[in-house]
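Given next, in C-alpha cells, is a single chain: the form predicted on its own.
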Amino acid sequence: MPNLRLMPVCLFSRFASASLVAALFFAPAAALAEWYQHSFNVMGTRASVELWQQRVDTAKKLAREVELEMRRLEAAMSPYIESSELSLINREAFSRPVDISPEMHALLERSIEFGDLSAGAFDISFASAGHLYNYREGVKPSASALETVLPAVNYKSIKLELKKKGGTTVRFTKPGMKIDLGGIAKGYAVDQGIRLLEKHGVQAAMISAGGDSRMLGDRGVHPETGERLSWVIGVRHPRDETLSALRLPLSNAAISTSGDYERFFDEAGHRYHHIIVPDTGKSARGVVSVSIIGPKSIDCDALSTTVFVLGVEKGLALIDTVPEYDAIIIDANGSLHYSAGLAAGK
C-alpha cells in the first residue's frame, strides 16, 4: 500500500472534515499553477473533482468532462431513472433476455465475481428486497413481505450471455427480481474520471463521490521542508458528522466508506438503513462504518459493502486474502478493527 500509515489521532477526534475530503492545502511549489476545485451533485451524492493545473481555463474544462462522464453513468446505471439500462434490465430481464453494453456487461460481470468471492455476501440482487424500504418515509417491510420476495435475491440467477452474432445478453431465472449497482457504480464512475484526468496527462488530482474517493499522485511539497505531502482523508464519526474518527495520509491510492448513516430511519432503538444482508433482507447489524483502502475505487467500493454485510471477523478474514485491500471498521460499540496489513503497519 503506497504511503499508507495512520495518523496519531484517537477514535471519534475532531478534524475539518464532515465525510472524505482532504485536509491538507500546501501548494505544489509552481509559479503559475493551482488547485482548482469543482463540485456538482450525481447519482445521489455530492461528488467533487480537485486538480493541480497549469491553467485554470484547462482545469475548468477537465473537472467539466469529469462531471458529464459522471452524469453518464448516472444515465445509464441508476433504478430511478426509467430510461436508464438498468431500469429496462430490470423491467425486461426475466420475460426475455435483455441487450447490454459492454460497458454494463463489465459491471454486471465483476459484481459477479464479488458474489462469488464473498459467497454470496455482495448480491446486487438485494434491491428485490431492498427496494421495499423507503428511508425517508420510515417504512419498512414486513416479515411476510420480506418472505415474498427473498427467493428473488440471489445474484447466481443472473445470467451473462453471449450473442452468436456478438454482444451480450442478460436475463433473470426467478421473478421479481431487481438489480442494484449502488454497491459498485459510484466506485466505478471515480476510476473512469481518474482515467480520463490521467489521459489528460493530470498527475495530481482527488475525485470524490459521497464516501468514495480515489487520490492521483499527492498534495504536492512542504513551502518549508519540500517534503512531498499525502493527500490527508478524513473517515467520518458514524454518529456525528462534525467529527472524525481518524485520518488517513494516502497517495495514489482510492478509499471507499460504507456507513449505516447514509440512507436511514430508527425505530424503536433499532437502524434501518441501506446496506441489506442478503440472506434475510434486513439492515446489517454489528458494524456501523467500514472503510476499505486499496488501488482502484471500483473494489474498494464493493468490498466496503461485503465487509459490512460479513461483520468484524468473517469481514476480515475475508480482507486479508485480497491482496493490495486493507480495512477499517468500527464496530457498533466504537471500537476500531484493522485487517492483518494496516495492524502491521505496512
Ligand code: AMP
The other form holds:
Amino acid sequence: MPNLRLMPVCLFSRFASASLVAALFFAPAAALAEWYQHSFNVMGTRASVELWQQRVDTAKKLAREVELEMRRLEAAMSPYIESSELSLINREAFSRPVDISPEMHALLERSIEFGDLSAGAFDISFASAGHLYNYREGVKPSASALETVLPAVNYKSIKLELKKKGGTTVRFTKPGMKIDLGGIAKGYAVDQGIRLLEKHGVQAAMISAGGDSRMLGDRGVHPETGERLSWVIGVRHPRDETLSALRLPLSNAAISTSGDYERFFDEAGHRYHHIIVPDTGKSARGVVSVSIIGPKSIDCDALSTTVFVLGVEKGLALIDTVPEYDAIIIDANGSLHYSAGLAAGK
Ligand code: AMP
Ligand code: MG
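Next block, the form predicted together with this ligand, ref. the form predicted on its own:
Following is the full complex, with the preceding chain placed first.
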C-alpha cells in the first residue's frame, strides 16, 4: 500500500477515537473532582473506562461496575466460552428452538435489521464459514470446504419466534449454521456501560473496547480560555500502529473503527482477515479501515463492519441514507473517503 498521507487534527465539529489519543488533559471546572481511568481485558480486547467524578471511591466503584457489565456480556455472547448463551444456540438451534434471553433476542433482532439494511453484507451467520479460519495459526478453508458451508451463511435462516406463554426462541433452518456477534457485541457493551454511568449521574466519560468508543459529554473547560474541550480520538494508521491516520475532536458521540489489521495473516501477497464477505466466505478486499461516527456505539460497530464489506462506493451510499451517522474510509491505496455529511463540513 502506498504511503498514507497523514492528516493533522481534523476540525470536523462533531468529531473524537479508537486508539484513544486523548491529547487534552485540562481539568473540568470543579476544583476537587478528577478524571479516573480503569483498563481491563474483555471480549478479546483491551477496554478502558475514563470518567469525571467528585469522589475517587465513587469513580472506582462505577468503573468496576462497567467492567462487570462487560464481563457479563462476554459470558453470554462469546463463541469461545462453551457455557455462553451464544454457544448453546450454535450447538442446538438447528435441532430445536432454543429459549433465549430478552437481551439476546434484542441483539439478534438488531443484527437481522442490519442484514436487511445492508442487503446481507452484515450477516452474523458469516460464522458458518468464518469458523474455518484460524488467523493466529494461518489456517484458511479450501475452496471445496467453503463451498460446503456457504449455504449455511444466510441471516434469513435465523428464525426468532414468540412463545405463546411469553419469551422467545431462536431456530436455525440450515444445518451447519453458526452465528457470531463479533461485529456488534462490543458496541452494545460500550453503550451498556455508558447507560450505566448515565444512570448514576455521570456527565463526562469515555468507554472503549478495542475499536469501539463512546464519549459522554466532553473533556471539560479550558482553565484559561473557558472554552469547552472535545475528546481527541486517533484512528490508527492501518499499516503502522504507532501512527494515527486521523485525529478527531468529538463530544457526545460514538466512533467505531474496523480494520484488516486486527486479526489476520498474510500469505502469497494476500491478507486473510476477520471481516468476511457473506456471499463468498472470503475476507473483504478493497478497503483497509472504516470508521463510523454517530450517536450509538452498537450502530457504529455494526456499520463499520458493514461498510468494510461493502467497500467505498456502496458503503458510502449506504451511510448517506442513515441519518446522524458518518463514515471515513481508507482504501487499499491509502486514500481517504468521507460520507456526504463529513465532506460537506470539511
Ligand atoms: P469489527 O470488530 O467491528 O471490525 O467487526 C469484525 C468482527 O465482525 C469479526 O471479528 C467477526 O466476528 C464479525 N464479522 C466478520 N464479518 C462479518 C459480517 N460480514 N457480518 C457480520 N459480522 C461479521
Ligand atoms: Mg464493527
